[in-house]
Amino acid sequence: MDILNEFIEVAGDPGAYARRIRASGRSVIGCYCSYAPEEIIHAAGLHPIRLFGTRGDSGIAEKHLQAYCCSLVREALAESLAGGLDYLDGTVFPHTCDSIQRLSDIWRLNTSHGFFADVVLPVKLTSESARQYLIDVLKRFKRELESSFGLVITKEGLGSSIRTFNTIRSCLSEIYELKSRNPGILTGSELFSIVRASMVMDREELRGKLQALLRKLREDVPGREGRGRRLMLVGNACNHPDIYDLIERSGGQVVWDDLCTGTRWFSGMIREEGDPLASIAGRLFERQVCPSKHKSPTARGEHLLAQAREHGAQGVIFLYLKFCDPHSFDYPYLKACLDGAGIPSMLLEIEDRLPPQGQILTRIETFTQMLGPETRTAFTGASQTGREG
């Protein structure tokens, strides 16, 4: 369908789309994390865009970074130093891991993309004082944008942005639910392209296109089913649409994910009443956490287990970037949590380029075949998952 091809085109070349936005007169602000307060950037009349790295040669960054920094950090700096981010008018760095925090310092000293902001959100999201601190950080960020770009971000503008982002999140959530119930409605790489393009496109344009795509998918649901073992992807940033194709060739279907470039980016709605900054902070405070944030020693395990059961996942694939300390620290505990529930899992550690296709395909095939015979994957609810666990 034509509208799906538009998402695939934008996902394939985000830089080309961002350059068109800048050529239209709007400033483009890059972000490397799903905790970036994009609603505030959008309310300022600026264009927030997720940055993904080059997936190319990151050697130019080696004089600034240790070899054991993850490929996302190395690629991010390499892309900037090589001139690949010439469309940026600024960059925002939420503090997630130590490598991103250090990248922020190196970026500030060695690049020239105009506006720069560290948005240091609280790590422990367990108290009202942390919530208030988060609100204060967002207020400061709002003032920095206003001062740097000579503008005023109004309450009405923030409210409008919140409604836009809520519609986008609602559409993406429903698309994921449709894919979970009828995996054949979209391939994994098509869903990847939809989410990736959503992090890049003009949000007003995106809202209308997602609504149109959703209408089309609702019409197609009855006729599509799909086959394969139901799998869930868990990890940080996925920059490899090929991984979905390999999973499907191996007899699997990704029916849900917990990825920084997946559900963690769009999960949770923002309250549309009251103080808008407090509402934006409320979503960031309450949404599903990644390993850079803390709610309780068991919060992530409980969340992953609940999602796996809700979507009938027969197995979980952990997809981690090499040298990602936060996710690596979490892995043994999360695996033990799934093991205890009888849900098999496997770990794939990747970098900017995937290992040889035959090697990774063999590993995924071995795992999916352990899950039992390939079946139709249409799914109606959590009752099936109870039998799996």
The other form holds:
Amino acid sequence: MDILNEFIEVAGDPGAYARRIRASGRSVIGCYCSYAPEEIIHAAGLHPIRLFGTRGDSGIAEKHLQAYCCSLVREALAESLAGGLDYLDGTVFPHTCDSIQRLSDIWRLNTSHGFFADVVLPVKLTSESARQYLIDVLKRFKRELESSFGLVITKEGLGSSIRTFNTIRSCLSEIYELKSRNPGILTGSELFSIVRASMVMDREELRGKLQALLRKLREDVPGREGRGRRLMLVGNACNHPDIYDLIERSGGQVVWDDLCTGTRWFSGMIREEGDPLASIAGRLFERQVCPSKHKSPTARGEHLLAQAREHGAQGVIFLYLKFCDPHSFDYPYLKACLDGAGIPSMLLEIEDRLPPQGQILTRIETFTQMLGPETRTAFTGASQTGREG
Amino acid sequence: MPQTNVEKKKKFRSAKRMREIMTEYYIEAKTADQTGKKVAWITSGGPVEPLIVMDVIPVYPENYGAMIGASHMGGDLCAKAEALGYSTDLCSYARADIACALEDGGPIGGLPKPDMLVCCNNICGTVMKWYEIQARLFNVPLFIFDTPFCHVGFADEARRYARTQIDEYIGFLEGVCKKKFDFDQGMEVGRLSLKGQRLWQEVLDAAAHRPSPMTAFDAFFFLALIVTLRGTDKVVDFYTGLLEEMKERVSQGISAVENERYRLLWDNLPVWYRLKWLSDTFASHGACLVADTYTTAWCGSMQYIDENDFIGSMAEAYTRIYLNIGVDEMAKTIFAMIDKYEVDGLVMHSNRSCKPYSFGQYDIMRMVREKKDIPCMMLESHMVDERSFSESQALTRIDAFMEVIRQRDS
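Okay, that is the form predicted alone; can I get the form predicted in complex with the partner chain now?
After this comes the whole thing, all chains and molecules, with the earlier chain placed first.
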């Protein structure tokens, strides 16, 4: 499928794509977080791009960050210091975890990518005052973009961006739903590439490509039920497409996720009426929560169980970057929620590289084989294969 | 072995009084269910004054964490938390407290159960996750005072948000305690809090004298009251007495470290289970750790407090504390301390338990070398998990560091 190959190509080399965008005269703004207000950047005529860091080589960051810092943060800094982000005209740091918070300081003091902004989001997403604060923070960010780049972000521009992003998010949601019902239509690593490319590509181009892909996938559905135990992947940012192949080789298939580079990034729609900044804030406030933000003490457990049931997950793999505090604190609770519902889970903690293939394959195989026989039929709802607790 | 006169002279009279106050405090907290008082668990940097106004007993899991560390119970409790699924890379205060709350282990037979939880994230994001865990365990109301991080400056919208939350906090307390908040008493508690902070700063200032009458290790010990009971008479009385003792020592020329030759600054939380060892090791080189960034944090944002409107101005003071600011802002505080205490070297504790305190230390170190031209060293540990500490490695580093300082001196 040609479109699919385009996604795979962009996902494989986001820097090359970003350089082409920049060569066309558009400024490129990078960020590391699913809470970045990309719609505002887009409405300014700038190009928002998600950054992933240089994989597996963060030596150059050792002068700034201790060894007990997660690989995402170390690799992010390493990529910048090594000159790999020469296509950037700016970076944006939404406030999330303690490590990213300090990365922002270190970044501001040691790198030069032009525009720089901290978007100090509220941590507590429960009160009206937090919502108002979030709106004010977005207003400030809009002003900072306007004054730095000498432009005006209009209400119409924001409205148009919101519609574009809504279409993108609804396309990605539908692709995920299709894959959940008919896991054979795409491999896990293909879906990974689609999402990753969506964080990189020009959003108008992306919208068209996603719509075209969806049309194709809808036609493809019959007879693509796929094989393997139905699994859900839960964790932070996933920078390891190989994991999907390993899971599939081990008799599993990922049918849903709760990842920073997955549903957490595209879940939730923005209201298209009313004040655009309030609407953008509204989505950030309501969307599936990252563990570095607070909704309620039980929000993440309830969400995980609901998703696992809805998508008939036979098991859950927690894929965590080592040294990720917010996720690690949630793990015992989330595992207990799954245990209570009779859904087995396993934890894979990875540093900058995946463990040796043989070792990780054995671990995943042991887990998937424990989950009972493979499902070979198309999945139409939780009642069919979901193991209700 | 009988104590020598020198050793006797070095002991602080106030230490006994402080132990008495802390014992009374924990007895009161542990018998709250009999006296009908409510107990709130609160983070170390949290706004405690409104709790004092409402006659709620504040209990600090972090202070308890320090006790666990000092009594060498951290490794065992952390291992219990790991068995529950908590990663060994997480904050050792949190791991130890989580294990204690479930098993009633630890010193003084565990903490009294909370009637409410008050979490202020001005020190880290860890406390938010930690208090979520305790909110699920105890099923009690949780208030989060969300203090926006101040990378550079304090934005207007952050000021409004923080200020509004003080009203929400008071509303929360009124709901849980089922009584009105007395704003007149709020003024009084605020006045006492500020007075306590000023006295604490003066106590720490005494170390600027050569030779220093106290070390940072003394400060780590005497810190407990300004953390737990600020806003009360007890704190004011106690630090008044401690300050007098400091002045006496200065006038009598009593030095905390015999033949003080070198003066050092400590960064980050203490290594709670190696206080004495570290103190003795540095003292063996004639080095006194005269000051630290940690204990200063409880009086470091006084300039934002309006004495005549404590409740109205506390939001800013709590938001702009030492840890809730950018790395370059922290470095400025360190520069000022290097000058004030005439410091010869900087000892940074790279604390695996505290990422917001530790990430950025390499950059601060570089700035200190450039701007202040003093040697810097780094020690790594988990602050209350003694399994993580290598004494021999630390000793090698300290010896090498002191050698550099000696060479520069000669």
